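There is one chain below, alone, in structure tokens, taken in the form predicted alone.
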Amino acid sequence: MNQSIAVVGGGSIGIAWSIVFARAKRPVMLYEPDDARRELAEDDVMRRLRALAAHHLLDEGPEDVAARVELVGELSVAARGVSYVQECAPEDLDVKRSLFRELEALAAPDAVLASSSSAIPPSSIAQAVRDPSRILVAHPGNPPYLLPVVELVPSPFTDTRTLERAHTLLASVGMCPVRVHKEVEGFVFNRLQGAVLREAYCLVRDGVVDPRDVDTVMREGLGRRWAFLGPFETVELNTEGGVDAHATRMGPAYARMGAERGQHDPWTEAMVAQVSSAVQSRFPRDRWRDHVLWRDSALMALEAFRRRTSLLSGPAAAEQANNYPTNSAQGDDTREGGEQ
């Protein structure tokens, strides 16, 4: 069986996925039907790899990594016999269904057929093929070579072996796979992001704060902690007594805030207990003070880095320091899969 990876779509997400696999020393067939876009994609791969090399994020030269990415203009060449396909076509159900019908016939009989879709559920795509057991969504953050989380979203028809094989492969190339237990629009990444965006827009609409100050609160406050802690881990370390104490003290206030937006999603005792148990598997509560000191040390390390470099001062400084392509020649990323 051909052990190479097929990436379908030469836009920004497809290029980024190709770098993920090639950096992990996997041969990649990158399919892009448009001749002009294919030439741009080849240049974009090298520019991104050189930027990674400049930050010491490659363990070999960018040319060596790029050599593992073969750009092709025929889907039959890219997908013939491969054992894993990462589809990165525009976020259009008809386009994806047409591609997966072809991929089903071209790829190996037991190949994993994964979509980078941001919101289209895998069951909608799977309806177009004869064997839906091989199809799932593998939804990345953008770009996946810097944001390693990838959501594995099965449809009701997805075989558990498909899920296992996708998880094993993606973990082996440095990704952090997260299993989503059921199909929901937007999956997890975009639903969490969407919750913040909805509240941000409402705060601006209601005259509470200016848009730039919303970004300041996130960038200089929540975002710094969320760089290395999740929301549950954050409240565990913010309050002595952890998640349980936080839910008792702050739960009523958060319930009132939700009610202002027409929401009624109470933090039940059972739900809080489930979250508390999960968080304590990483941060045992009998060492709470030690974990708080670790958090503060991580924030200090982040602040020290910010003071040493201009990269986090804004896009102009980053572009000057990195020579990084801030406006990709690949077009509008919102047309593709991946976090939006």
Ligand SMILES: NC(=O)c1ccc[n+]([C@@H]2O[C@H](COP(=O)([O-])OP(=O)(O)OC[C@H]3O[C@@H](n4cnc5c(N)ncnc54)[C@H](O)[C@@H]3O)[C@@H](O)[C@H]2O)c1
Second form
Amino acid sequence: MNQSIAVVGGGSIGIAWSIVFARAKRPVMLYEPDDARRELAEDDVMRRLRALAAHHLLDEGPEDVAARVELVGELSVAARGVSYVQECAPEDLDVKRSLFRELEALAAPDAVLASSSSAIPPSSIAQAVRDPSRILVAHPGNPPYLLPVVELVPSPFTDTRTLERAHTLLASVGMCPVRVHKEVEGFVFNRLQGAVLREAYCLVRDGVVDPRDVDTVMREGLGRRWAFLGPFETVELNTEGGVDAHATRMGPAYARMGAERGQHDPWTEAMVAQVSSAVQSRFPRDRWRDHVLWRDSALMALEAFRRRTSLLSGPAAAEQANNYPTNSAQGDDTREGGEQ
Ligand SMILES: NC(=O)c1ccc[n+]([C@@H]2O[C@H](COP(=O)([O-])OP(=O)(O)OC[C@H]3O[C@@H](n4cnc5c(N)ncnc54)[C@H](O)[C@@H]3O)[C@@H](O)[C@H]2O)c1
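I would like to compare: after the form predicted alone, may I see the structure of the form predicted in complex with the ligand?
And the full complex, kicking off with our chain again.
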């Protein structure tokens, strides 16, 4: 099968996606219509690759990876006959619609046409094209070469083969694709982030805590576990009896907290059973004690790493240790690299 890839739009996300594909040894055609930005993009690709190399995160030289990214100023040159398109143009529905109309004519007949959109539902884009079955959103974190999760969001018209192809290709370049079953505003990444942010703002508004201490609670508490466990996995390992015991013991308190915010979404028995069974596929409960020991060892490894590198203690500490990655320094020498 034809494996060629086009990235459309050479801004922040387009450059980052190009690095993801090129790092996985896939040649990339990167289309950027603006001449000045195209020139900047070339430097930006190199700067980011050098920073990755300084952290020992490339398995070949940055020049070798960069050589796989070809910057072009014509969409027809970038996308003709390709089998996968990752669109990264500005977040504007009209721009995306007109691009996808061109892309469906240019790309191979069975090509996957994926948008990086953070908020535009794929069905809004799909309405503009003749064959909507090849279109989906593949929404990355920023930058995708450091945050591997990518949300695959189909419209009601997306063919399951499109989803499967996107999933297979993105997994093959080191990403962790997650299937979102239907279009919802914010998809999953931003809805989870939004739930935390909404509560954080309420707590500050109500005088419960200072904003800086919201960040302290997250950075020095929840976030440390969330570096290697999801929220369901966290409660599974926090409570003997796992998710089920946690829901029985803590469910009513969480329901009261939700009610304070006008929310009524009880954790029904069926929902808890579904979550419990999913979590136990990674953490079988008969080994619960072993898994708690694993979690604590992972926290120790994280703490040991934090102590070794001043970068993680914040910009002031990094600056004091002469470890601050400036734009110019990042290119050739992040200094932090030597510490790892
Ligand atoms: N920045 C983020 O954190 C982030 C995260 C996830 C998803 N996204 C999504 O990725 C997409 C791109 O975001 P960004 O932050 O890279 O934006 P950006 O403004 O940095 O880059 C957009 C690029 O597209 C180019 N462009 C303009 N018109 C174009 C056209 N018709 N065809 C092709 N390219 C065109 C611009 O010249 C620019 O270089 C958006 O849909 C955004 O929602 C962004």
